[in-house]
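Only one chain is given next, in structure tokens, and it is the form predicted alone.
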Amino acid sequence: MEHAFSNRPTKAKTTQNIAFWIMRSMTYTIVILATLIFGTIFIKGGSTVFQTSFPFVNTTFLFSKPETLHVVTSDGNKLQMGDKEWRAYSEKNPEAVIEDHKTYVYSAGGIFPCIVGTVLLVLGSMTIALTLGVMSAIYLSEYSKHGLFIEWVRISIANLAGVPSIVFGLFGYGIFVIFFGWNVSLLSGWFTLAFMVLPVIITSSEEAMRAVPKGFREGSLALGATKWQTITGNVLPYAIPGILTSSVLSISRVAGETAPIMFTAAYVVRDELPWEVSKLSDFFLQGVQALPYHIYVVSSKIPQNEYTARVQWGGAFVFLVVVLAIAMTSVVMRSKMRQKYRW
């Protein structure tokens, strides 16, 4: 016989283990999922990136330009060359019998140039994004006061969060490239990456403000500091570690969209790296190559075949690599002022 105090069977109850059980498998399936997604890209990818022979890793695909892949027939031998390859040979062997030959756009070389335009791109975006989201989320936080306009402004600011990408991309035309004249440039990458993510930038920076609590701001002010004293030296430092957590997954939008930066900053073909100009304004002024884009591109506006498959897991692997080192980086060091600042 049953005791009082028996677990017994109940609808609350029953209803109870059937979420947890729905929960728990969405939860491991999404994880299964994620794995079987970067684990196909690592493992594909990694083919391409590393090989089995010193120095183990592709040289010539991490940093060389991208080339058209001829692949030959010359007197019985099936050669895979890069274009310079290619001319080089053919100068040298003019009298060769060629039986078979077949070009593949963007299937030699490697992505050096689009690596190099991702990081900058990254790089400069969040730059001007931290630096205007801030100073917003300053403001709003420690110098405004509470109203139905700034109310309205902050729920603006929460609505620019749902604007699709391709918007911000046709802004940034029609702003930068158009009506300021900077053409399809770095500049007008950076200025509409940076638009994109600053609603998420300005909402996180003011959250992690006002977790601070008020006694640090109350005691520097009664020991005479100014308004800017104590939001520099008692505000921000505790603040930082919330304020970079935003900029980690704005790394990974900024980084991974494609339509921005299709209309405003990427090239599909640049001859130039972007420090081969005459004079420093160049630099600023002049589109770059972007694995987004360069993998979009690769993989639906050109023929497939074996030969871009490869490029295109490649471009995906070091894809993946870049935004992780750069996430990485904020998470340092916001594990080091989180260290540094506690309270």
Given for the second form:
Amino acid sequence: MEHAFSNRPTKAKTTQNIAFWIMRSMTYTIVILATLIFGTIFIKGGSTVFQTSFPFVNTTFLFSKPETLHVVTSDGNKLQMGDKEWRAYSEKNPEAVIEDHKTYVYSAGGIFPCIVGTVLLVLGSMTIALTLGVMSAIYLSEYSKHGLFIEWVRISIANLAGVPSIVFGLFGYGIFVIFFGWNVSLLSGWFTLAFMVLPVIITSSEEAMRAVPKGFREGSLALGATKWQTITGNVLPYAIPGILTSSVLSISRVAGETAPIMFTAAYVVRDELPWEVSKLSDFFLQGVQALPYHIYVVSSKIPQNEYTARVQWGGAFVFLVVVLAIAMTSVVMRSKMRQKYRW
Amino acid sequence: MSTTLEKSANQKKKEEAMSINSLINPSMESMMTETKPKPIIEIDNVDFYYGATKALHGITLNIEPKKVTAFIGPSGCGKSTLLRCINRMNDLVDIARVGAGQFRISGVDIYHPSVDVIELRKRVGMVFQKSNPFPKSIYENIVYGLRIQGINDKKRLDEVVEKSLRGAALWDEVKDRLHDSALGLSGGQMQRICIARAIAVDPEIILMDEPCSALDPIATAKVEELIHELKTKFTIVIVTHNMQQAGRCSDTTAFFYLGKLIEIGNTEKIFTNPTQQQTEDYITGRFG
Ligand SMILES: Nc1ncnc2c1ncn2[C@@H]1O[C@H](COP(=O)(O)OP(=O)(O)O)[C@@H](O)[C@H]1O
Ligand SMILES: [Mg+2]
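Could I have the structure of this protein in the form predicted in complex with its partner chain, to go alongside the form predicted alone above?
Starting with the chain above, the whole complex follows.
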């Protein structure tokens, strides 16, 4: 039935429908791609990390150091074992007939030192980045006056955020490793990574500070508080949830970037775990293994085969879980803070 | 002839009158000072600028202690600006400066370099247009000003909380939930929390910038009643948009227009018999 409001096709409606379908299919494509990426990692990595028998997780992979894998045919039996196991075996069975002895580096054992190294790198660099970043943000939002100099500072910060991570790596190498003489160490890596995320942390912390209502500052100052008391007591606490939001993104960046730590903190392999040091200062001046760098090494620096694939996917899986866990911690902290300092 | 005589007689009378005047003047002055107490705030020929824009033009006025003085005038005429000069809140605005003149409180030039603005603000409290309770408990809101002075003695704080909340006519409404967030209160209660917070540090002067502009009539009435009680202890300067409010709760009213003080005087007189045409136009609602 035709009436005044009956639905008639118009050009505007057709355009709208086409645009709508393009956008919808784009969104679906992204969802599919993300599912594929995560799905592959979870399935392939999951088969390394999980097992069907008790305790259902592969504790060797999670809690031991990387080892060389030995694949041999001994007395006609095909065997696979790690370096240590192999030595014990050959001592026990000196007369065994060994054929087809092949070795594959890093393909046995686990990735424990890499997990530890990545966690240490994240904790240290985020501590440094947040300390420096929040202090700069306080200065910029509360103390600085508008002017050419501050404008210039802001532009520098914005530009710094666009610098590729490899450049930060080279910068860290030049300054911390060589000039300060810290060598390839946790300390060098911490500062390099911290500088990499500093622009983002400063900018978003400043935004978080500015988002705190003016009334909190005025109310406090009008009661005779000093500026510092006002900032620490009545502005910063309410900005912390916002600051933590930005730090969640920075955590994934710090954990994931390989280029900045390649020259400054990461070792391909290291026999001692980070806490196996004789004195405290050595702790800061030691290099560490790190998950992204380890994945890079096993994926591109050694001959590829079915045994290295196991470590690659397992490493990627654990890496995602570690980043997720650290990020979740800060999300939980944020919601706690939000409850405490709600406004 | 007679005219000259008369003239000389007139002149004589005038001279006599003058001499009498000069005789009685001193005693009259002393009488004046007895009835008119020394002003607590003296604003002396003040020019005020935001950058290059002059926001206040040669303002001169005195504010008496333990009285309510209302600033009225159309939006943008500089009431808030003048008010915020009295506790130097304008220091927070980068481009703001006092170009000329003096603000004196109890005779002290408050813009003198030797003045500690922290001490000044402890003695000159402020209540803002937009009520701004901190997102803390009611209790912590009230004791904020004491805690920043380093006073943490529980007994002392408890006393101050009760006294201030009673002073702000809020005690009975909130005494059972002192440790709940102040943000859970109604608009009027929040504004009275801000008043309680201001009186907790025991100031001499309380500045209020349109404290009722966001409140409903009932909450407004409560705050006005409170202002009436507060003036026994404090000197109150209130900016208001609301003519009736100025009429109801102030003793003295100052009318501003375009950054100038047009008229100041006894509230009743300003409202019934203003000397300036502009004041009358504004009060009768012909503009503003
Ligand atoms: N922070 C500021 N920066 C620049 N100009 C301002 C600022 N605050 C107020 N002004 C200007 O000063 C004048 C007086 O403002 P204000 O004192 O807020 O008026 P009122 O409180 O009487 O409405 C207005 O023209 C206003 O635009
Ligand atoms: Mg105003």
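So that the term is clear: the rigid core is the largest set of C-alpha atoms that superpose within 1.5 Å between two forms. Keep in mind it's a predicted model, so treat the numbers as computed, not measured. Positions refer to the first chain, counted from 1.
Chemist: Once the core is aligned, does A325 move its Cα by at least 2 Å between these two forms?
Modeler: A325: C-alpha displaced by less than 2 Å between these two forms.
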